[in-house]
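Only one chain comes next, encoded as structure tokens, the form predicted alone.
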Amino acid sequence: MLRADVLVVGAGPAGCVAAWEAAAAAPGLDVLLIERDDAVGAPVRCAEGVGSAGLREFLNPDGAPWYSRKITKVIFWAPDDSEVRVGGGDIGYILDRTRFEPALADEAKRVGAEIWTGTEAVGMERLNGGWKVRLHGPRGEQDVLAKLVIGADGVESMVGRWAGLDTRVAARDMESCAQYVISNIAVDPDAIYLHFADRWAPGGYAWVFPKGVGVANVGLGLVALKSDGRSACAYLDAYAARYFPDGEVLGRTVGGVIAGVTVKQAVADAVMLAGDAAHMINPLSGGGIVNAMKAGRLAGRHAAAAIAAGDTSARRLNRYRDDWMALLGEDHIKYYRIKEALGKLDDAFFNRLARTVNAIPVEQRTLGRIFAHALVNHPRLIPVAARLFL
């Protein structure tokens, strides 16, 4: 049987980052990063956007060859195609995922990490204090015995469920999303876009990241109970035909995003679970690649401490998840309350809102300056900013 110090399960942001920090915090830690796919970064499932200040925790943009493009501006589109600009400068960036992971890759096998890729966890069971997986790939079946398992297996996490933790999504907090890449597009190649309609996107919305000049990310992701019935594609298909007639598609993608909470129990003896697996998603934008590379960090550094004071209990890995909360997890909390507060409010709401920020001058438009002016001419709002002090 083989034998690891730390089994990381699935290669995405949160995986990769774990590896990395588990190997570099103890320099001759066993670390194994395994991913079912073939191949790091690839297939991509997401929009591939990042804020710039989170991604510069971990690797250095300028000049790199892993994203695709800049973003300096923010434009909202209101229900009523109304076009609101926002922001300026160092906002964010459009990675290129097949480039981005193994770069994160890279560095987990600069320190030490082994990565197998086309790999698969395919079952596991306590043993000996840690526990012995199962695995599936081009060396056939195999066990590893770990000392301490980290899943970073996405929203359908295995081993959460290997490991008797509660995972299960509520269907309001599912969002179904569609995307496609298109090339033919006339867009600003330096700015997002979000578009929020329930028309288009009901209980979500629209994006647009541009990939480069011409070209974009076009998707959305919806709450099927607030659908018609259609599926998300259905509704991508009309909203492509609608503002990018002339466009073709070069690839899609579909998938779910669990716009939550971070599960009650990301800890069980011997295992964490972080990113997606522990819904560790900003659940009012959807966002998880900042989100997942914080929670690895956090994951990898505690489990090398842990199997240096030779307790890897879920008494002790509980710490892991108090970290997280206090980072980012609280404040998830918080926007949750306000995702709910703002389905409550409709479209011809969000047209008004939209006037009133236009006529902000673009220069003057801060984040405080237009939640400021909302709550005055939009009393319905208020509720909406109680949220946070509930």
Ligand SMILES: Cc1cc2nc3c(=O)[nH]c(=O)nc-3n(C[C@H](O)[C@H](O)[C@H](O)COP(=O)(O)OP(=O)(O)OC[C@H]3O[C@@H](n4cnc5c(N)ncnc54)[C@H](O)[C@@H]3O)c2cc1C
The other form holds:
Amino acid sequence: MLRADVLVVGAGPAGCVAAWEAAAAAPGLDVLLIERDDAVGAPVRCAEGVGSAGLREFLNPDGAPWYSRKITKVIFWAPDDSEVRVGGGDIGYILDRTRFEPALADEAKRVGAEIWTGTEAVGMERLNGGWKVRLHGPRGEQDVLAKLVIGADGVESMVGRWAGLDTRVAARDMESCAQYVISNIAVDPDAIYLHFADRWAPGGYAWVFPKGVGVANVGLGLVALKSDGRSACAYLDAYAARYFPDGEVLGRTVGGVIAGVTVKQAVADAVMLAGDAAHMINPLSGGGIVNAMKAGRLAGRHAAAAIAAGDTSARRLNRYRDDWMALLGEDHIKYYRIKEALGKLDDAFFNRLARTVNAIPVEQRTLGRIFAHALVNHPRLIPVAARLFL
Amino acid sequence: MPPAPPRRIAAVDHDACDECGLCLPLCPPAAIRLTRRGLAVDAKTCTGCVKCIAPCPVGALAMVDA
Ligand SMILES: Cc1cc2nc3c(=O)[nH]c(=O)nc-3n(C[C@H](O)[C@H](O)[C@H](O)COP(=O)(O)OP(=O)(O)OC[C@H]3O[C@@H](n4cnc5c(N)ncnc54)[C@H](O)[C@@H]3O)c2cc1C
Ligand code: SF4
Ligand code: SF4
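Please give the other form, namely the form predicted together with this ligand, since only the form predicted alone has been shown so far.
To see the whole picture, the full complex is given below, headed by that same chain.
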């Protein structure tokens, strides 16, 4: 039977970085990364926005071919379409994930990890202290005996379930998303737009993330329990017809964002989950790319250390979850409480908030000042803020 | 005795399904499988709980008689 020290399932940001870190931490370690899709990075089910600071921990964007647009502004649209601009300089990037993930995968290869595309895991069982994982791919059907499995298999993750972990998601925590790439539209190509309105995206928001001049990822996420029964795609059709009637739709994608908190059990004996597979997404923003990379980095390092120590028990691997919770997981629990509190506010509230914020001169509009101002003028935000800082 | 009503289970419209994977974590008994050959609902495992139906972004899931 084929053997590997670490088998990473899924070559998204979490899996690529996990393979990269594990191989880099222990030269000589056999790291195999498998990806169901025929290419790493495609198809794209994502708006591709990342913050600069988080991105730079992994790859340097300066002059890189794997991003579409540098972002220097954030524009909020209130439910009544009033606009709030927040300047900010080096805010972030809109990636080109069809190139970004291959760049991450190249780093993993450079340090010795092996990558098989077009290859899926279809089941696994315990064997000799590790896991026998069944693979389907161009090499046919085969089993691989892995000392440790990292499940970086995204929203559709099965690795956790195969290992007996509870990775179910409640419907209220699932954002159903649809997105078009639309050209021939007049938006600021240096800004991302976030549009909060129950009418257009109940329980979530709509976004416009530029890919270039006149072309952008236009999408929305909603909670089906709060919708009027139409699908996310139907909501997006209505949204695009209203705001971008002259735009040309170049492509469509759909997907799910788990807007909850990290799973209670992110490890089992000889198994670790990272990224969307472990619900490691920021529940307020729905951003998960940088989180997935940070989780992948922790998982890769802990995997290498556990194998070197000859102890891949859940008890030891729990150090990984502890590190994750300290890094971001605890923050996500706070963000989740804010999300729940914000869900109780109505559109009229956000319209008033937008007007208040627009009374602050744009050059003084930092997020901190907006927040302070909002607290004074909208006491209903105080419990929300209290939850953020407690 | 009137005949028992037929058991209702989820079924996928393969032409509409985009294979996004969103419905898998919503399914309590893990009756939904996604592979390179597409999405499949295991009729024996599905309990008919309807949790997967509404969130599908393209409306590809519906309840049918088992
Ligand atoms: C519409 C939409 C917009 C989004 N916009 C943003 C955004 O702007 N910014 C942001 O930060 N985040 C965004 N997200 C979230 C972001 O896409 C995810 O959080 C991120 O991709 C998670 O990375 P990951 O590596 O955990 O999982 P993924 O990127 O999902 O990678 C998992 C990989 O595993 C593979 N796989 C699954 N099962 C198997 C198997 N059995 N065998 C082999 N391979 C398998 C899959 O094919 C996939 O390639 C968005 C999500 C959606 C749906
Ligand atoms: S949520 Fe809908 S589109 Fe996505 S995989 Fe399930 S059935 Fe297919
Ligand atoms: S109806 Fe319930 S049990 Fe059946 S596939 Fe959908 S979520 Fe799973």
